[in-house]
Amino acid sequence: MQNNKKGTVDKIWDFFASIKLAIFVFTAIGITSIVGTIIEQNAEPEKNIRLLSKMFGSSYASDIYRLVDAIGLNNMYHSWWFIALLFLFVSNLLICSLERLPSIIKILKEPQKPIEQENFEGLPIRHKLTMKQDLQGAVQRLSSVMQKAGFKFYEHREGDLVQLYAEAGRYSRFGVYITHLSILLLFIGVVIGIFMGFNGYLNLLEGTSSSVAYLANGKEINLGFDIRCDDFEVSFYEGTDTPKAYRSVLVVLEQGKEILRKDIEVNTPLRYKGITFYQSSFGFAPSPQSLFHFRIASKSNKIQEIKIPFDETFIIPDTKVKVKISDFTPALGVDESGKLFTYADSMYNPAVLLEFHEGNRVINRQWVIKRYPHTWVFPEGTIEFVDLWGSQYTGLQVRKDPGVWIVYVACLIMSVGLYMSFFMSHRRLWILLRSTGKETEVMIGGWSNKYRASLAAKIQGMVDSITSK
């Protein structure tokens, strides 16, 4: 008596090969990914608590956040359970592929053969017609039509019966398995990025450097080199305080030697030794080392650029007028009564109050606003307020992902697999010709594993081409 009881290994194999498991895991990944998109990842608790307050009310927000934090939804893509879901998904995909791949290989190993005449009626696409040509003329005509239709054909003769047969897209059946392979590579690349890479941040004040970046939990990550910010600049949309573009001048140093210099913007990062620095934010943090940068043009068009600290003075070229910095604000505003005030802690509208001295006498006091050139004009010439260098920091996202190239390769392979799966099909064509003297009876039949309508249209085009001449 045959024992049909499955062993432990077979049960495990059946579990991972289950379509139900695939549906469950795919659904779980989809739902958790949606939640992970709503909940800001690696963000400060206050941000997500404010979000949860809008969704569930302030009285429940803190409790819900504690639950979110406990199960790792605020750092979901590094959580053990999300990695486990990905592992289940890939395992299911791999085993399902291994379960079904041998039968596909067996089909592809079998060469196409002439069809038995009695089996012709079982083909899903069939046409019968009579050609007013002898057998040899009909064979030549049909051979030409098949070649134009893109079929490489074979010929089989048996008495007064000739059969032409061909196939196309044999290996398109591998499209789904190539796609599965790409998903496996994608998973490998992501896991390598998670466990061997990092995603941190670094705030660099102009003129300072650092050899470390920081994770969200404050842990230091040694970069293996120094990164320095030589300059930072932000531009705004005209007439607004909405930033239009950020630009940082970054320098890579090794053993004090400059290795690389690059201007980075939001979509133009700096990459060095597998670490990428993205422009992500900026801020204002003045220090005693900050320098006021002015571009001075006298009436005689003599131009001079200077950088001075707050407590120094300068002289306008070709004059005896001495200029002193009297006050500064990062964001100069004017209220309804005309009173000046500072409305922000960042350099949205930086302005410096200059005091002009001739001898011991103050001859003028005027605000010079960086974004408004008409405030640069004085009787003695122009003084452009270029920047307060050393007072702004660039906020950098620092990322290392050694698996990113595997992800790129996986995406390329996936494109090939999806194209084969969705735009190609395995097609077979048979044409039977029987001589009846001066005429030839023709039967055309076709089969396709998918997109049967497309093959039917192609065969109909062949029939129309034959019967039209």
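Heads up, when I say rigid core I mean the largest set of C-alphas that superpose within 1.5 Å between the two forms. Positions refer to the first chain, counted from 1. It should be emphasised that the depicted structure is a prediction, and the values quoted were computed from it without experimental measurement. What changes on going to the form predicted in complex with its partner chain:
- After superposition on the rigid core, the Cα of Ala61 moves by 2 Å or more between these two forms.
- Val25 is among the residues whose C-alpha shifts by 2 Å or more between these two forms once the rigid core is aligned.
- When two forms of a protein are overlaid on their rigid core, residues whose CA moves 2 Å or more are considered shifted, and Thr342 is one of them between these two forms.
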The other form holds:
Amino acid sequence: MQNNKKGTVDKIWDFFASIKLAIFVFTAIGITSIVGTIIEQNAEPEKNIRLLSKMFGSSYASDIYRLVDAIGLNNMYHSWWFIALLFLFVSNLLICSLERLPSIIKILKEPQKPIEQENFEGLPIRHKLTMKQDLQGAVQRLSSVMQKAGFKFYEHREGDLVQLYAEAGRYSRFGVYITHLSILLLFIGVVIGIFMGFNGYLNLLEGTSSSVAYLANGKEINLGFDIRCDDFEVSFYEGTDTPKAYRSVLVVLEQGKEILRKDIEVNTPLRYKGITFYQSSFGFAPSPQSLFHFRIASKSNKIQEIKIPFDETFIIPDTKVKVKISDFTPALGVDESGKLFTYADSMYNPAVLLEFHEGNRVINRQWVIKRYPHTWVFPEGTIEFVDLWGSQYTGLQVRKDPGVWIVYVACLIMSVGLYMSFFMSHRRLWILLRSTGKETEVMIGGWSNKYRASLAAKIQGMVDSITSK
Amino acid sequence: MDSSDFFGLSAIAYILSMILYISFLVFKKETIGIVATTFAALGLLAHTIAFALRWKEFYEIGKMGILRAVPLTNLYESLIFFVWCLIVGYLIVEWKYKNRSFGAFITPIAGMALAFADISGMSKDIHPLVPALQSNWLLAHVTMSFISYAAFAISFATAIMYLAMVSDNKKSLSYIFWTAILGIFTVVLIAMGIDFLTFKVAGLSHKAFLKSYLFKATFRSESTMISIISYIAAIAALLGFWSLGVGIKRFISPFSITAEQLDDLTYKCIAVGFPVFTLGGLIFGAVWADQAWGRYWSWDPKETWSLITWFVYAFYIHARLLRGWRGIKIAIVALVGFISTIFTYLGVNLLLSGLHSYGSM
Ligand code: HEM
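Form predicted in complex with its partner chain, following the form predicted alone:
Next comes the full complex, and the chain you just saw is listed first.
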């Protein structure tokens, strides 16, 4: 009974420790992932049905889609069976490594020993030569050659036989385990992130604040503090509509008190209390509270800043001219016939139409375009359109991921492990010397766990330097 | 002269060296080989100058940090950089192994990349960087990815050579597979060559072709006749490769290179490519995504295909080291790995996005 039970555990262990399973899991993850890139993930059903009818014909498409839906291929990477595959992969990795670790530790704990002469013939790299020096001279010569080649060596004497032996890169044997461990750690980090973090979004209108963010399904997440957007701005490469930078001025507030203020851009997020705010999108949402911000320089070079809402008027200093904002567009374009039109919903090229009044008479109407200074010039001075404040919202991605630093550490460890596995090797070298009177018989042998050719070349170099003189 | 002139020069030199390497394999005249290497090296020189110039031009346009101005921001520039890595890698292999026979298999990959860059209608202009690309991770991510792609490309070429030498049973699946792959590569290369000659050299361009010439002279021709003939010719070519593939061995074997050496070289290239790809392609990509979008992994098709490629090469390494797969089986895994690499790089952009964008029409 006892035996039988142990047998099953062993069997399960062996199953998880087998490389066959690894090969199967590699293949399974690979193939299912391919399917996941063909079927669009998290898309409306119509999209994938159309795709399927292109591949299999329209008569089967809806049936196939039902199947796709049932097994979760349209949200595959989060389906239970794909996650199960990933877990299978990790367990396989863990148990396989555990299985092999003790034996490799044992091998590595033992110091290198002098080689028995009968084992010498089994070494993959062997050289035999005679040196025209006595034993002492030969030992000295060879010691210096070994040192030059970068080996730290030991000497062993047994009767008339002298052995110099050395080893390098012993710890590179751990590279594989370090690599595997890092993958495990990576998974732990990912899982922590999934279960203890969240991934939400928040659209904040300039001048407003929020104490919550939203998940993709619309659920609110309490931030534990307030976040306010004081300004949002897009800058463009000169003369183009290619955005150069998106910038939001964010303020963190605790109980109404300003704690932190930071400009964020696409590659520089704001982090506070484990929550990170990324600049991810933006949009235009005019509201009655929006303020037009102008900087006016009169002829006498008096500079005045004003902020007024739509449809209101202001007076140019030192004159009697009254100016009214009579139209606005977030993206002013000109078509082929010279007509003006709005070409986008976002503030690509914001412009205001100003109407100049003297008494009751309209004396001038002109579009003032924020991005084109020559449109700011008037007989009465210049009117710079600085901003329309309070009408743009910044789209923030809000994330909390307490596992991310584990993922980073895992990646770092993985790099080290891969370096050790692929760019280092474990090498051993033995030199046996025996005196034959005036001359010395020398046998050089080497072994390495990989990259034998490069060790062979190194040893050949040593042999050449000995025989050349 | 500006960068595009130097790029042009280097492309011509590479194409010439490709033709010369293939002739060298066929005629085995040492002089041809030396000239081929010379052209490859000269091409590399012109290419390096072009790269530096484009960097400078970009720097002057973008007015940003010098590291941000690396000209590696779009498909065109990255393809060209891939060719650069490939030629550098190839010249190292040629020099280490003192053997020019690889050239005939590796330079065509460079030729294909160049032809594709030229006729697929991709933009060659210098564009200023959109905000997401303004990251120093871009440099690390892209350069390392392409170094690994080049290493994989070389492993692909050596695996094909290996199979040409040892897999000669016409009825075996492995033989059919490698001759088909070699055949498809050759057909695609020739079809792109024909595109180039008809639309670029002969100037037969037409409004409809303004965007992309790719296969417009053959498979995608406006004339159904030409298109059908092209398909028939392609199938004939594949059958030709199948029936004559056994003969390729005769071209390679005189070059004092053994099948074992080829197998070993394939492994070595993957052993360089895999860690570089892991670090540069996957890890740095994830770090960058994390910085820019707040997610280090989002299972988008490009990321997923990188992961698939990674798994294929992990499969290669484990099957070889632990299951003792050698020879034909493992060489085929190496071919699959590079096909997956190409798909990661181009297929996702061309096919999957095409699939999905049609879907939304
Ligand atoms: C994709 C994930 C994996 C990566 C990146 C990876 C990486 C590696 C690397 C770099 C090596 C060393 C190769 C060399 O020495 O040249 C290796 C060896 C090995 N891998 Fe993995 N591995 C992965 C998954 C697995 C899994 C799932 C198993 C589970 C069975 C496994 C079992 C082994 C074993 C047993 C060795 C040989 C260890 C030895 O030489 O003593 N690996 N792996």
